[in-house]
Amino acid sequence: MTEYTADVVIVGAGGAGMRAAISAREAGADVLVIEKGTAGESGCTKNSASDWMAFGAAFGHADPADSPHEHWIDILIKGALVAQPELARRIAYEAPHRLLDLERWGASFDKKDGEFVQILSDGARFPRACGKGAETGSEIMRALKTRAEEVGVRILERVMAADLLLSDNRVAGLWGIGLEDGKLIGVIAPAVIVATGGAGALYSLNVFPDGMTGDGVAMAYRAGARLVNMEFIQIGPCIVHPVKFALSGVFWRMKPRLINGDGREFLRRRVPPDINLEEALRLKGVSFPFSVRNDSMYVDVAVFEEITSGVPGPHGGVFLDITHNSKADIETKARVPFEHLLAQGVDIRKEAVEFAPCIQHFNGGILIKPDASTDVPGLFACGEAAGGQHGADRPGGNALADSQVYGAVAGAEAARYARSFQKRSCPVGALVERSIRAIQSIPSPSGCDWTGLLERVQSQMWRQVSVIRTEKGLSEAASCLQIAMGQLANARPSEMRTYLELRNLLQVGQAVVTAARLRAESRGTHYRADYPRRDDGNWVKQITLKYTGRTPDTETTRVEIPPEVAEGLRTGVLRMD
């Protein structure tokens, strides 16, 4: 075994991991990050992909009638009040400060006499998304390998991390394993900060990039961190093939065609009569993740409908079809995708293209507090894998803007951390050899089907706990993982890297399932079809969850509503709808 040694080990080279890596080190920490694929390559800020990918910043550039405060109103809004105050808070008040962070940097936004190109996006009542088209996450993660290398973090590439090793109930470092090599690695470290992204393989479709298996998440859910909000995940319109790409905005505003595998149109078919079709179609324009919020909802019902029970096409989706605008048209109310999308060899002026509800966002994580802490004494998380900072939907543009708070956030409080712990000697070898030895006690016969196993999984999530909700499919998608995770416990795959992918996998969904059938009721992106309306008497709530071994334990706590906001909605100012 390799072993290392730093004050802070970050697991993840994303947006976020990158940022935290960048504050710890400004803060004088002795940084490592590990990083299962290669830095500044892999994660969802360099690979996702919109007409508009977007960063939320309330600079007031567009409408100075807007504010950190406004924004923070907003996040609370969109996400129906199931967001923490505080941890949205800091989102709104340091967005504009990180922006300037990566500008400072090097990296390039949209700008016009001196000021940020800001657009009106989803969940938002001013225009505050910043960005560079389909490029900004391209851009961001340019400046932030540059500042990193800069700043002197150390990157260890192609390494998966596999379990926190805790001394004393706090964090004493980690392991994980060489992706080349099959070696393991050591790191003593009195801080960890997981930043490893969503956990998008545990659904068959998906807009994520390989290997997001929620390996951070569930290794601080084993370590005893909770998790919260896992029943809220963002699900999209995207193209399936050849390319995977979000259809937000334009898209819907250039009055589609919806296409079966058959060639046949289906949305007035699927819509419920009572519906203004067009209207839902013109509030899909401004809606781009599925939502109860408003009617738009019925559009992205149709679909995967349409798929479920209908026909779909060859990849599992229906075709959106725009060709019947005229080219000028396209190529100029569209030119940022259209550009975008002919460089992949997709021409959307000729051709329509095959898409899906796709998973692309968990608004869910390891539970956090404003310092970017958990339960676990020196472990701290933020990006996509921390929970509590957005609630049952999130505003267009928080996800990066939550990237490079809470990425800044846990940086430096992770160093400040370390800097506090005495140093002792840590028996890295032995904590690291008992834990290899629980999982090399477990059978490791020939035979068995784990790329099956594993893609009955991603298609029960998909199917029964994505878009529409029941109780009778979330209770088949629970008998699914329970299936697994009992075969997985008996028997393990050779490889270990599958191994340690399908655990955290099953762990995440089992997991994100009990959120689900617990939550009885609707709001943002959780859909119970038998249980269709919001329910704000008795669901104001966030839904926590600690590992077991199990099933897990969950508690159900009350969101504290800040009195303005109470008061907004109570008079109509407001609205969630």
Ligand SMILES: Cc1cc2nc3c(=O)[nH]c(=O)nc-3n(C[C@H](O)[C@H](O)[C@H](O)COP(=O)(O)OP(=O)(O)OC[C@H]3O[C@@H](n4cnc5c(N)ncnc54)[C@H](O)[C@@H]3O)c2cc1C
Contents of the next structure:
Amino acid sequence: MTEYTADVVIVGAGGAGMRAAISAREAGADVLVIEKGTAGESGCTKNSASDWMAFGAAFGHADPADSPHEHWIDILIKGALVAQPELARRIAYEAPHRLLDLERWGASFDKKDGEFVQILSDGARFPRACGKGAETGSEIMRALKTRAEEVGVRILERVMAADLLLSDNRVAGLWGIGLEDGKLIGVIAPAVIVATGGAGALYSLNVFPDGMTGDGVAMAYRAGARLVNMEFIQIGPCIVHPVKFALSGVFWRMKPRLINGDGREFLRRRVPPDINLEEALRLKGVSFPFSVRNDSMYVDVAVFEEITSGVPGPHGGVFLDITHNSKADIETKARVPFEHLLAQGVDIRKEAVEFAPCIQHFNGGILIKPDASTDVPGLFACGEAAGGQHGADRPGGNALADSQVYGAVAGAEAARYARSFQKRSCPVGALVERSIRAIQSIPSPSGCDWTGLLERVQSQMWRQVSVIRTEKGLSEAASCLQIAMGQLANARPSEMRTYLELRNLLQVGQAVVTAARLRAESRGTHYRADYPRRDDGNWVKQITLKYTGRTPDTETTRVEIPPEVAEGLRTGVLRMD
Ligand SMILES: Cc1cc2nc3c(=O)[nH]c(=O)nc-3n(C[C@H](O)[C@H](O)[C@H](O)COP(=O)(O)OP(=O)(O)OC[C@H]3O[C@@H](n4cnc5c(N)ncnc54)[C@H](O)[C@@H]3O)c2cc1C
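Return one more block: the form predicted together with the named molecule, after the form predicted on its own shown previously.
Every chain and every other molecule in the complex is listed next, the one we just looked at coming first.
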């Protein structure tokens, strides 16, 4: 085993992890980043397959009436009142500073006359989204990587963190495996920051890059950190073949024809007769993720039902066709996606695209406090792996803002924690040995179909735990996960990476399903067809989950609504839809 030491070790070199590394290093800590793929290249920040990637920051350049306060209100309202107000406040007030950091380190965002070009994104009342078209994520990662090199961040690539090491109920470091050579590594560090992003691979249809298996969330959960808001997942219409690509509002504004696998239009037939279809499509154009907050939900539900109980296309989607628009209109009005897709061999002037509701972002994750610390001393979390800062839905652009705000907070706080922590020598070998012995004691017989098992879980999660949820479907998904967990407890894949990823996905899946079953109402991205109404009397609450090794322990905690938000909703100045 190769051993390393650091003051702060960070798992994940995406947007949040790299931002955390810079902050921790600037605060004087010796920092080591562990990355499963390639720093600056892996993860969602770099690989968000969409035509416009938004970073929400209330500069007020497009509308001087905007402010961090208004941004904060939007997070709470679009979050359907279950974002933690103090966590959301930091995103709103600190996002502009973090965007300026990125610009200072070389990222370029669209500007006009020295001011940021800011557009209106889903769930925002003011034009607030900054960006650089499809290149926003690349710009961010390029700047972060340059800065991380300047300040001397150490990075280990192609190493997968496997589990945290604990000593005296505190974090003592972590162990992992080299993905090239299979060798073990052990890191001794008083502070660990989890920045591993979301668990897109839990679902058969997702728009995440490969390898996003919820590792950090599961590691923290096993170590005793609570998870929160796990039932809230952003699911949006995305091309499923031949490329993964999120369908932005422009596609819906071009009056698309939605066609099933038999070549027949189905929308009118599937949408309830009392719903104004034109209005639902208009709303879909400004509401990327599925949400019960407005009638755009009927479009997503119709698509989901056509796929699950109608006639799907060959890749599990249905078709969106805008070819009845003139070529000139497509080339100009849909210029960015048109050019992007054409470069990948898809000509939307001539052909329909196969799409489906795909998992795009996890709103919940490891429960953090405003200083990004968790229930476990020495453990911090940020970015998509963290939870509580978003609610049942989130304004477009808030995940990137979150990654930079809480990345910076986590780095600075972890460095401070590490400084105050008395350095001790730690028996890393013994700790790793104990953690790995339990895994090695599981037999690894040949002939088990682990790929088949994973595919069954992914398909079950998409069918029962995505757009439409019911007690019946959720209990079937829970049984499927339970059976898979039982199999994995008695036999394991011979390849360690496969075992670790499968275990992580099953544990995260169990947390999602448990929370979704408990929340007997519909709110934001969580639609229970058997409880279709939002129930503010009982459910302005966050669900937290604690790992037990069996069904998680759950707790519900009421979220205190700030008086100005409650008053705004009472007088109608603020509206939930
Ligand atoms: C198609 C699409 C479009 C999006 N559009 C927007 C948008 O317009 N605006 C917005 O705000 N958000 C958007 N998002 C969401 C946003 O991109 C993500 O939430 C955000 O980038 C997450 O940043 P992160 O640093 O937390 O995680 P990531 O950038 O995903 O990085 C996580 C890193 O952790 C590494 N890792 C994982 N497990 C391990 C392990 N065990 N050991 C070591 N390393 C590990 C991964 O390889 C990866 O590099 C979009 C997402 C998608 C998929």
